[in-house]
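As a starting point, one isolated chain is supplied in structure tokens, in the form predicted alone.
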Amino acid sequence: MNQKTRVSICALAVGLALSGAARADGVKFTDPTGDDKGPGGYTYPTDAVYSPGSFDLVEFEVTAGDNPDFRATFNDRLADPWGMGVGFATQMVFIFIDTTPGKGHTKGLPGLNVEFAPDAGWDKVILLSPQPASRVSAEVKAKAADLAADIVIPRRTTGVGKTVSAKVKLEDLGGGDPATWGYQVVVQSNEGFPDKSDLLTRKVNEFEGQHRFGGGNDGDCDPHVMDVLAGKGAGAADEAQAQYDMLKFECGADGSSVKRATLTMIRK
């Protein structure tokens, strides 16, 4: 191998390394505090384990690199009252990702009672759950088999301080640059004994109970969501109203859905 060939190979290697780094840029969004009310009037369950602010998303970050951390930070320190062993217990986070604008799923996951706007379909969704990955996988297979190919379950999800996070390989998300993707972060609650059709999610009823959120509807028409990203993801006060508007819903007299809450994506 001559000197010129060596230089060309080195230059190519450096170029590939740099392009790889460019494809793995990080991204961060913030969300206003105090908007953990779903469409505006939801209330927490009465049991003390659902502490004030524990479902109030304040920041979402994807770190740089080929194995980035996906981090959701809340307005209260995490706790593990149910002995899950991973640093948190009551929260569950759905990170919907739009990698191909104009394509993707508009159908939400079972138990959330949301859909996505036609121009904001999701291509992948990461589930941050305190449940073992094997339990989450079994629930997905049983309740969302038609979407399972696009549901990403991290090997391990942990909670430290106020942040729930997990590492995910970019290749498991189809590759590309996370800084160019659209995101929607849906905050729910880990339910160890979910309804037969719900994907480990906790219901929202008309009135709150020991382990039920309140302010919704006892039918199956209200979004079972406490917080999402909205507006520009900059944490501005008016983004709370943008969230409430996005999560508006309408129910029939029999509790069936007349208008589903419809989510959009947030982009940098």
Given for the second form:
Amino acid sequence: MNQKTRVSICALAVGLALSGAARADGVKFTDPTGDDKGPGGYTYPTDAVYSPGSFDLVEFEVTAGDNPDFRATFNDRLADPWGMGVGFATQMVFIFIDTTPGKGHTKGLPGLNVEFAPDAGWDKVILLSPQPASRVSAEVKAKAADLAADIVIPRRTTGVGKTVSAKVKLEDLGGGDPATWGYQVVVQSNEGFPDKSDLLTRKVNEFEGQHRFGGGNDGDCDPHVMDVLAGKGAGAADEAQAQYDMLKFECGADGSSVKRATLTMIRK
Amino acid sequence: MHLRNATLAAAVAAVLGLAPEAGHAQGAQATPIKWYGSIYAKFLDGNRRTEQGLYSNAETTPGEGGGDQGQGIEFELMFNAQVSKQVEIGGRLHSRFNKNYWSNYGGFQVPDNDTTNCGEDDPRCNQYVKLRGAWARITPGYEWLDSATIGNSDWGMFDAWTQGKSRYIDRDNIGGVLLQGSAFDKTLRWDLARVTLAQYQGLQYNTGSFGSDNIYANDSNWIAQAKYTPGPDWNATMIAMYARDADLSDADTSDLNGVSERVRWDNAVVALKGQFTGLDFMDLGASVYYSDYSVRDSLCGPGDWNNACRFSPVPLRDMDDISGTLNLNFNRLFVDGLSLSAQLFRVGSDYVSITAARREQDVLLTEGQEGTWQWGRPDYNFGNRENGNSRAGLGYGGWNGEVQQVVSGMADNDFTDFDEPVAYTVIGWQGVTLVPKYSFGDWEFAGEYSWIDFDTNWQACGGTDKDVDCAPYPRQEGVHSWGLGGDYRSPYGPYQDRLLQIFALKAKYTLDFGNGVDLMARYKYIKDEDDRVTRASSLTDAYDGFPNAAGAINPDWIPNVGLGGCVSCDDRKGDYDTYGVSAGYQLTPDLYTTLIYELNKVELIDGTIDVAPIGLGFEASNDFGFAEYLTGEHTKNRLGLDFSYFLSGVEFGGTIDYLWGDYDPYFFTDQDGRRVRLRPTEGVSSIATPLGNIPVDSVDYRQYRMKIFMKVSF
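Since the one above is the form predicted alone, can you give the form predicted in complex with the partner chain too?
Let us now look at the entire complex, which starts with that chain.
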């Protein structure tokens, strides 16, 4: 291989990298601190591993490129008290993406007890879990088989500092420009021993327990969600109230759902 | 109830804040009992050929111990139910592992009142399902009380420095009563508990015994904490605990008016913790703990480093101390992706918390020492299988898992497997740890530097005579600054002047090939230096010919009392290098495999051939002791294969290790007041040391071990 060929290959590689970077821009949203209360009254479990702020989403970012990083940042330093080996343990993040407005699923994932507004259907959802990808995949097959084609499990999810992140190939999301998509980021907790139908999510009951959120309902009519993006995703104080309003729900006397919490998408 | 009485009762209840909130008493919702659980099977194989249990155990008690052989299965059945709106219950039934090998089909044999044949009458061998924990949680709806829980718990709502997790076999088998409440719109939450002390949580691992005057059933730890979280920027927690062990008063011999009790020991800890996250560039956390411990002096008699109380998780005399941490976390340092965590810490030599975590929690930022060198007990020098201590533990390979730092004198690693973490007591540690992390593209980098001085750096424990001045401190195995890696539950050495430094680097990269190859490389260097005796006048006290080892010490060795005045002859210097690489790959959506290679090298100079652990006793014996001569070069290789395989509802996982290496012994002696290398002359096959006639040739080691498990959750 002569020098001219090497230079050409290098130039091509740099060009491809630059073109990849130029094709899609990053996007960033912020979320107010202190709104990790679901619809307004949820409380953390009482075990010390659930430290204050550990489910309080403060920033969500998608980096540029063909293999963008999806990053969720919390208001507390991540810890790995359960030895998951990936830098975090208690959090689980669902990143719902609306790549094609007017289409997509309005049904949430099992265990979240939420649905999406008709004009905010999701096309893809990325699961950021500290569990091994194989375990998440097996759970998806068992509990959300009908949605499995649109559930993306990154091959590696890590936690560093306050940020949980994973890379996902753009082609796995159907291609396009992430900067133009709508997003909804749902913060839940990694539950290694989930209920029969729950996708590795932790329950919210009326009273908090050692490993159970409180402030909700003992039935499955309440959203099992601690924090979401709301408003314009700019971190304004009134976005906390917008979140509480979005997560409003209504239960029957027997714990059945009268009105599900209905999420919308946030766009730049 | 008469209407007037009912009205009055309701009014009184309302005044006292005992009235249920609307909706609680009404519409009680009972739900069906929920059953769930698991079946867990384990397959062990290895070339140590030990069969005293389906896990590791460092116990050398006859009939106890660990094993690397066999297959067994456990069944766990858990349940919970909402009895009413105000009552919830739960529990766990379990047939846990011990020696219930398939080969003895669950221990089934004709009952013969024989506990030596691993049959029906030996609870370690039969597969009886037993109640491991049960609890009832009451949520009465009072304003002042959120819930009361009565029964078993792991007490995870408290912290590792006070009431920590103990997990002695089972996760939740310590019982107690827990009240929890909140105020100010849940910004203030409080917990108050009376936790019954497990019988081993006491002086000499004992709070009393059945049928004696040393009662135990009502010994407990009272603990209260209040957590205040006024907003997202800061929070604070106050903790106070008081643990007490009582026995009967020997002055009260009449039971006509009841029998008086007296305190054997008591232990109070108060703590304040806080966290501030209100700055963009940095988070701040701090904690401070003060402990006070008192014990009746007569319980352990006059002092001696090897006295009857040597095996005790708590001191033998009164003491108090302060401990704490200061954490600074810079989440973005100069550039995106770069963070730095710093921890300043002190664990006082005299800090005592009898109920602190024994394992499964980590109080320090440092990753600590390497698990592979933790108390493997392979009998490095002689390979004497007849020595029970040689068969105990995990053998040459040690633990693959991380080392977790705890502040308990009863750090515990029994009933673990070689792929699990290992707990190590850090009583006396003080210093600083820096952990930078940097992620860039597909690369992740992490590092550590720790500088660790010791509050246990002292001469004769701060006095002049080890037998008198070290009497307050339990010796336990007493090899804290001896051998490879030290000992995980012996924090005290009579003469110590130690500095421990840890350097670690780790890089991870995901190679974009196929499903992605997760590559990892790491390097770690531990520099462990201990000058031990630093003044010539103390040498005789320290190296007095080891009278406590009479009958156990090597009879061919000629004592050198006082090391001839050579202060540097007992210095210890250990250099530990670890190199590791691994590659992980998702072979199928269900199967993930990791191939691992590690090279561990240690160069250890542990005094001269005249030096043995100060105050050496029975542990010198090659027949039943555990102190070993380890000066020289050690090389250990590990080739491992990890896998995990998931299907819906079932997980298979495992590790297969092959370890090989050698030990090339060095010998030093003192000459003209300084330490010099002793090179054996031709024809000399061994050198006499207090711990035996050590062969001069290098020793080879080989270990194969396998653990494969299946866990079905239902």
